[in-house]
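First, one chain by itself in structure tokens, the form predicted on its own.
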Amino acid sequence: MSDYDVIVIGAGGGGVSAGAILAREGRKVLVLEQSDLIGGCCSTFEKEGFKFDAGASIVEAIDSIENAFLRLGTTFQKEVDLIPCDPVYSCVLRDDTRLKIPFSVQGTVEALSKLSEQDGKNFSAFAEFNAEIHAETKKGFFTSPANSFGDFARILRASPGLLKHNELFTSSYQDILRKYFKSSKVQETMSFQTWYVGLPPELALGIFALLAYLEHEGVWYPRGGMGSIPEALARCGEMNGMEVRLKSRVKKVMVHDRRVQGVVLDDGTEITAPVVVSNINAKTLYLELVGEEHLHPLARFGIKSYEPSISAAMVCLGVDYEPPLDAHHTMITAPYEEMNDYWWNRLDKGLLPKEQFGLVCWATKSDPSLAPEGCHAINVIFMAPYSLAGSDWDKEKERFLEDSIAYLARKAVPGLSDHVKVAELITPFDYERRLLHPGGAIYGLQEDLVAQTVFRPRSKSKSIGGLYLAGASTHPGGGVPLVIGSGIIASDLVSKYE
């Protein structure tokens, strides 16, 4: 007899959703998490009375999350207090123009009209088009397996509207923006969202232009921090018998005759199960935990060919004043040409942008309980290279933190430098050490054309029986709703095949 029916490696959103659903179905499930927090890049930590999110900063397109909670016999809204964010974001453009983007489409038309009257009007058509695309994706695109071309054909049959718009898969994000908007400033207000999939506007697929619209179907912040979402999933799982062990790092997946037998922990403890669901990076899973010796040569070549996603640096600040911001999110933007140039000419060389662009997250605007009375918590995320030219993040950490605070005070948050009481920088090295993301990759694997849907590592392993994948490095990709969707996919596949 095995110790458990299912072992889940990693308590990120994909892991806890898969584990909770399988526990609800009556399986004996153990979730093993190497850190002391649930959630991975969707976790919340405390420092000197301030609570900071370690990665994700809002949630939108919540259909797959609602689906997961319905599978658990409850609702997302019942388990998590969701605070709506309006305006959905504010912009500080490269030339210091400031613009507030409201939730309503009509309000956004009026806001963009201040930059270009014609482009303001064009936003209505952009929104209408993307509302149609989003309606098609809700038919199962993000909660259906894509392990084969047959699976992909079934997804498209369920969402026939996607077939009418081939340009979404053959064009880039910037191509779609340029189709609807002619003003460079208007394009700039919607260019930063391409980094939500870890790619510059020139490389992100056209379908990701949907991200520049989705905020207008709702943006929410969970009370208590982003970690409230995976914690709620874990809580529901535990109510159905799921066991969660923190500070329990898996060193090896036991394999015999190309079938999983369980796992081995760092301390040598062996725990057996006929099914393992992995929520960790797929390259780490196959090359380190499973071992190359258990992979077919083609599988070995394939997994090695994947590129890790972009890494990031997160500045976490506790301040003793109300920052002069006007939205939960403030985007410090740049023209898309500048973002493309950063990708092609600086990132691989270990060089930071000449002028930063990033996302300021004022969490206490939505939830004041995250900071002591009279204080506020701010997170700022910058896309950053893992390797720095002529140095490394351990050496540059303090300097980068000081420079970032000075830059933010000058560019977007006046007075900031005089009010910082708590400051911490999460570097790409920290993401690798704390969350075990190789290369600090915050979205798992790169999400360009050759790593989408059927081209990503399969949710049901073809190499190892009883092994299933969830999380950012399998379909449908990175982001809170998507990784939870991957957990639904993995649990459905386990129910079907095991």
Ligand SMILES: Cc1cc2nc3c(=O)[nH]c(=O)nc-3n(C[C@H](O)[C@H](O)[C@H](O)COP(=O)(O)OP(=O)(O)OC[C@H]3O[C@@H](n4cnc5c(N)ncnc54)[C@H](O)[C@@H]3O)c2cc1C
Contents of the next structure:
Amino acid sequence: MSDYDVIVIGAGGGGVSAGAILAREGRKVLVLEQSDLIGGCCSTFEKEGFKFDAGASIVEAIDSIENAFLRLGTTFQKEVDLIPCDPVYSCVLRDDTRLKIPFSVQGTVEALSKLSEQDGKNFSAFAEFNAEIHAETKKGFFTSPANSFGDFARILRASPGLLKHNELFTSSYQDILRKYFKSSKVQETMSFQTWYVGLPPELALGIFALLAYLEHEGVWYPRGGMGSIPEALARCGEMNGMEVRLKSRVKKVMVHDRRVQGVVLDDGTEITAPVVVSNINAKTLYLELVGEEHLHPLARFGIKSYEPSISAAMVCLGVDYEPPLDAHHTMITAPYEEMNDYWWNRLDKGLLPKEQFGLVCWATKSDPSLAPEGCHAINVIFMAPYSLAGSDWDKEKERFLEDSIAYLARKAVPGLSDHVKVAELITPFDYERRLLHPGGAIYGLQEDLVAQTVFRPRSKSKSIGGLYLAGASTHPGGGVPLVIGSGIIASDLVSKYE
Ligand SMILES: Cc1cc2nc3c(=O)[nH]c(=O)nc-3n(C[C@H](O)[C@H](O)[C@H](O)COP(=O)(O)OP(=O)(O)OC[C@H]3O[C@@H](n4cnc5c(N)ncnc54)[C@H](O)[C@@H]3O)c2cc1C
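Would you mind giving the form predicted in complex with this ligand, to go alongside the form predicted on its own above?
Time for the whole complex; same chain goes first.
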């Protein structure tokens, strides 16, 4: 007899959704989380009276999250108080032009028309095209396994509309933007979203241009902070008997005859189960927790070939004034050529962008309860290299924080420098130490063409029986709704095969 039917390693969105659904189906589930918080990159922590999100700052395209809660016999809206964000974002362009982008497509046409009348009008066609693509992806793209070319063919058969548009898979994010918009300023208002897949506009696949439209189908912030979403999933799981143990780091996955037997914690405790769902980085899982010796040489080669996704530095600020911002998200943007240049010529050399671009998240605009009365909480995400040329993040932490506050005050949040009460920087090293993400990777593995769908580590391991993957390292990739989709996929596969 095993101790549990299923052990889940990691309480990120992918892990808790898989665990909760399997518990609801009657399995005895244990979730082991090494940190003291549920949610991983979608968690919320407290510091001196302020609540800050450790990673994700909003959700959009929430159908797979809704789907997960339905499987738990409830609804997303019943379990989490979702606050709609409108304007969906605001942007500060490189030349300091400011623009508010509202939820409505017509309102956005009018806003963009201030930069270019023709491009403003073209936004309607861009929105119509992407609404059609999004409707197609809802037919199962994000909640169906892609373990083989057969699976992938099934996904495409269910979403034939995707096949009508080769350009989604043969062109880039920037090609799609350029097709619809000629003004470089209008392009710039939509260039930052490419980083939601951790790639520059030139490398992200055309289908991801959807991200520059999805906000117009709704952007939400969960009351209490982003951690409310995985916490609600865990709560539903616990109502069905799922156990969650925090501060429990898994050191090894026990394997015998190429089948999982359970896990070993770092204090040496052995816990047995015939099924393990891993919610951690797939490279760490296979190369460290399972061990190379259990992998076929081809699988070993394959797993080693994946690159970690981009990392980030997150500035968390508690301030004692109302910041002069006008939206939950303010994108400090740059022309896409600058973003490409950063990727090709600076990132690998350990250099920061010549001039920063990033995302200012004003969480207390949506939920004032996250800060003491009269105060506000702001998070700012800057894409960043893990290794810094000639230095490292521990040495640069204080300077980077100071420089960032000065830059933000100058560029986007006037008065900021005089009002900071609490400041913390989460560096790429911190993402690695706190969440055990190798290379500080914020999306698990890179999301370029050779690491998508069938080319991503499988949801059902081919090398090890009883081992399943959920989370950003497997299909459909990083992003809160997507990893929850991966949790649905993993639980469906466990139900089918175990
Ligand atoms: C800065 C930043 C901004 C983002 N912004 C957004 C956004 O606005 N919207 C959005 O949708 N997505 C966003 N994302 C992406 C999204 O947050 C992630 O893709 C998603 O939350 C990852 O979920 P996951 O299931 O892969 O698990 P993770 O969040 O990676 O969690 C894995 C968990 O496993 C635990 N763990 C690791 N190793 C072990 C071990 N050996 N034993 C036990 N536990 C272990 C970790 O502590 C962690 O809690 C952002 C991410 C970051 C970092």
